[in-house]
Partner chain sequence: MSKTGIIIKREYASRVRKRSFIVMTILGPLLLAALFVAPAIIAQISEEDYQVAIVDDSGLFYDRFKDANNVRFTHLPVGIDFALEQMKENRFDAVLHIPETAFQAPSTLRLFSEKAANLNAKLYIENVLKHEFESLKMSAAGIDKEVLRAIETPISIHAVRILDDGLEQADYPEVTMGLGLVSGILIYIFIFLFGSQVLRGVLEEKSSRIVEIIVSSVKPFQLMAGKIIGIGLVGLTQFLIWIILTFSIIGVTQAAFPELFRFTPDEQVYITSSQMLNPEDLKQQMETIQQFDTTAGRILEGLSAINFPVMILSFIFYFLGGYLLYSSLFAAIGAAVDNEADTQQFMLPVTIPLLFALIMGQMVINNPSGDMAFWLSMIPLTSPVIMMVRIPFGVPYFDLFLSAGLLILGFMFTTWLAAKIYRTGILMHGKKITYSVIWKWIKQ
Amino acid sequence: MTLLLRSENITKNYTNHCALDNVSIEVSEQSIYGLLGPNGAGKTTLIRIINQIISPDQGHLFFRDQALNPAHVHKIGYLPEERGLYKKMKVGEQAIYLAQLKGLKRQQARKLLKGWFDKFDLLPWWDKKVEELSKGMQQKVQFIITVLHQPELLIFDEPFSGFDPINVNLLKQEILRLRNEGATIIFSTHNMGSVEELCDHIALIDKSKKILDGNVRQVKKDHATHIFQLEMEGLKKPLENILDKPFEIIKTWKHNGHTMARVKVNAPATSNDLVKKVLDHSHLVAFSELTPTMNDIFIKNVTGKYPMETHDANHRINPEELPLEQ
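Model, the form predicted alone [one chain]:
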């Protein structure tokens, strides 16, 4: 696919702190690019550099193969994590004013805004002061202003912060629709729960460095855990006496009278080999592979282990589970 935005070896230092260390990303046209990592990782610094709010100490940025320059500002819509509207202005007038700053004519802006306000249930608040709106309503107004001029690149920094589940879902649907209609989106967050349903491509940033990037499906495929969860009835002898190398028993417990276990299958063994061994000694009630979430993948890349690989991990454990009696 055609690249819309490319950064090469971006480095940014502050006093006694490296915010970005040699970070490169490639954002394809009409895609949603997830910029992921904990707070303080460097995501917002990279976004501010893309928006030309600050400059990198080293490295280069390109917008459609042209060096990023001030002419590109109007091709980018930016919703910062730090929200801010003029509290004493009326909502509709402020939205029109901000739309005009982005190049829209007043009547054109008013017509477009009325449509968006209706979609987001904000029309009754058109003539209210911003300070009369809830935090969630103010955030919806800023989202509308960000996308109104139909920029080629949209950048959302923690867009779901402070929203209830209904409004989070509303924004997710709008983000997907904008992508489907041609927009390219950079979506920055430390909350990885929304990533898998939205993003086409991700980059994980930790402590100023990019530690992983790739297509979401391929990243998940490359990070298969080979860990399986089993539910067994009538187990005839301890699982430790049934499974030896290359099988690795991570955890066992009792649940509703059944024996539960989490087992890692190491090469050259396969999941079929695991099933065959267990079936010789029990009735297998349930069997599933534990697929990692993006949060699991991040933890794996930082610590070297998935959460479900630790003996005391509560990952996907039912609250009713009890330790297996020895």
Given for the second form:
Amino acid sequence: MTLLLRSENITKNYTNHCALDNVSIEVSEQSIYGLLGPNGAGKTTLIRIINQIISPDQGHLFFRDQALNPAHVHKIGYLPEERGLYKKMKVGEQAIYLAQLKGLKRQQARKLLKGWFDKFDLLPWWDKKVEELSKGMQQKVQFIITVLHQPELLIFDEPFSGFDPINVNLLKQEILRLRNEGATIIFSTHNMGSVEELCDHIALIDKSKKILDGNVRQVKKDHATHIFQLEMEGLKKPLENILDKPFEIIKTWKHNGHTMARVKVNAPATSNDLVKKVLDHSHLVAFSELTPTMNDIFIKNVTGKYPMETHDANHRINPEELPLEQ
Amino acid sequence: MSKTGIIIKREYASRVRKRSFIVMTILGPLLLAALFVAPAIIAQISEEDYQVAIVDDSGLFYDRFKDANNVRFTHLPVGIDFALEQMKENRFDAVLHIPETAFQAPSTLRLFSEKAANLNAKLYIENVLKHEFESLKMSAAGIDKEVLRAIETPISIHAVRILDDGLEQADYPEVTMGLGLVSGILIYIFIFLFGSQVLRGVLEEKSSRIVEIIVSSVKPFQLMAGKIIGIGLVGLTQFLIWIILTFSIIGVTQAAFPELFRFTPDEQVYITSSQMLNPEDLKQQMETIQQFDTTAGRILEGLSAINFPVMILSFIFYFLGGYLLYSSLFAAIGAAVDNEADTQQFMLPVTIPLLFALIMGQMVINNPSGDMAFWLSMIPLTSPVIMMVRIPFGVPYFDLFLSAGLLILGFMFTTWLAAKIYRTGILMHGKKITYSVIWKWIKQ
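Now that you have shown the form predicted alone, what about the form predicted together with the partner chain?
After this comes the whole thing, all chains and molecules, with the earlier chain placed first.
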């Protein structure tokens, strides 16, 4: 797979702190790349460097093996996290203006915009002032402006903040469609759950350093927790007396008369061994592995422990039940 | 079109379409034209006659009052009571009563009026009576009338400036002072008005966060330059429309009411040797000259002597220079702060030199070629205002070119400085900005 964008050892220092420390990423063509990390980790700095808004103190960037230069600006579409529009300017006029700054001709921009506005139900607003639009509609306009000039690389910084669930879905579909049509996409977000299912690749950034990157499936595989949750009925003797060495009991608690337990299975034992042991002493109602979310993986990489290993019994059982916001 | 060009076009178009711009564009020339036409109209209005009835019981003076300075005299050979009746019926504005004993006891003279007495008329009457009393007394003392006439010499000094090329030119200090002050104030207003538009524009882009979108397409410097140039062109457009409309209004007024604009005929050579002319002719000539010697007349005359093309070209240059100098600083402020309230602490040091120039302009006007005038018109921060104050008085080419050169260097420096602050500040949010923070940005 060819690389669209490559950064090599990017370092950026501000007067009082280091924003990026030796960060290298590789973004393959026609993939969705997630740049994940908490607020203030350095994601936006990296994105601004890719957009040539600021320049790195050290390191190099390559766009298709060419050193990144101002000519590449037209090949990149950028939706910043903090985004706005001229409030007093008419929507259509403003969209044309911003498209012109991306190198489109006026007539061409108008034609493309009309198509997009139609698709997003914005056509009736063409001649309205931006301040008359709802926040969601403004976000749609900004999205259109970002993708209008058909850039090879799209960079979305916290794209879903401010959208209602219906529009989030609309946007996700558009983004997947753009990827399928050949675009490469970089997502940057602190809300790791929101893009997990979209990303092919991820890089975790914390305190200006990249702490992990790779293919999403591989990362998840590498980060199997080996922690299993059991729900048992009529347990005859304490679990401590049933499970020995390779099994590590993290937590047990009562739930609706059932015994709940979270157990870590250390090699060479397997989940099958755990089930066999428990079956002899109780009626097993439910059994599942706790798969880590990207958020869990992040926490593990920062603190060395998964949240389910440290949190109390009320910690969620099913990753799908995770609220989107941390 | 280059990207800076696209930005300039937006900044320009979005502003010239605003209602406030259109209103200012129409109001401005009306005000300016009023400045020019007003003296003529005032001259006309003051010609509305002030009617004075003369009741001369002594019979000595009633034919001595010539209608002049818009004061009309009518001799009423009636009693003072009847004359006062007439005044109450608004036939006259005032009644001058000269009692029989006036010559012996001048303090019995009375000028009656219903409203406050017209000062001009009172002064004129006093002047005539003093003159007549003196004549009478001199005649009584046996001095010949002809000799008396020859002694009379009205004095009015015409200031003449010797120009570099040796030509002489009539000088009208009141007019040049007025014009200097007006252009100084005008350039101050223009720089301030359009400079703060730059500040507000930058602040709007920063606080609405559209700048985050724009800087991914253009360099921060292009955005700043586009805004400054675009707004500068708006200022220039406004000024040019003002000038064209002002002169059109004046032209039309002049064509419609030519009698309003009677200027002194070309400078005549007169009074080379008063002994050569007989006293009667001399007096005649003096009166012709004095007829135009009213304040309004002098203003009209003085204005016609001003070199307007030079004034306008220098105004454009110093507006652009001063505007570029200050507006880049304003842009830097707009980029550094988060909201309008925070601008105050940074606005002060930028506006002080401009305000200082305006205040000093009033001193410079009293000595437009002094040391202070020279230095203040060299320092780029004050030169736009001070130079405009000086130019109507005539400025040596050396001063002009040196000042212009320094102004160009000055705005290149402030633009360079502003660009450094701008590119960092425009993307910085929620940070407490102090001078030391800005200093760090500059050093980066």
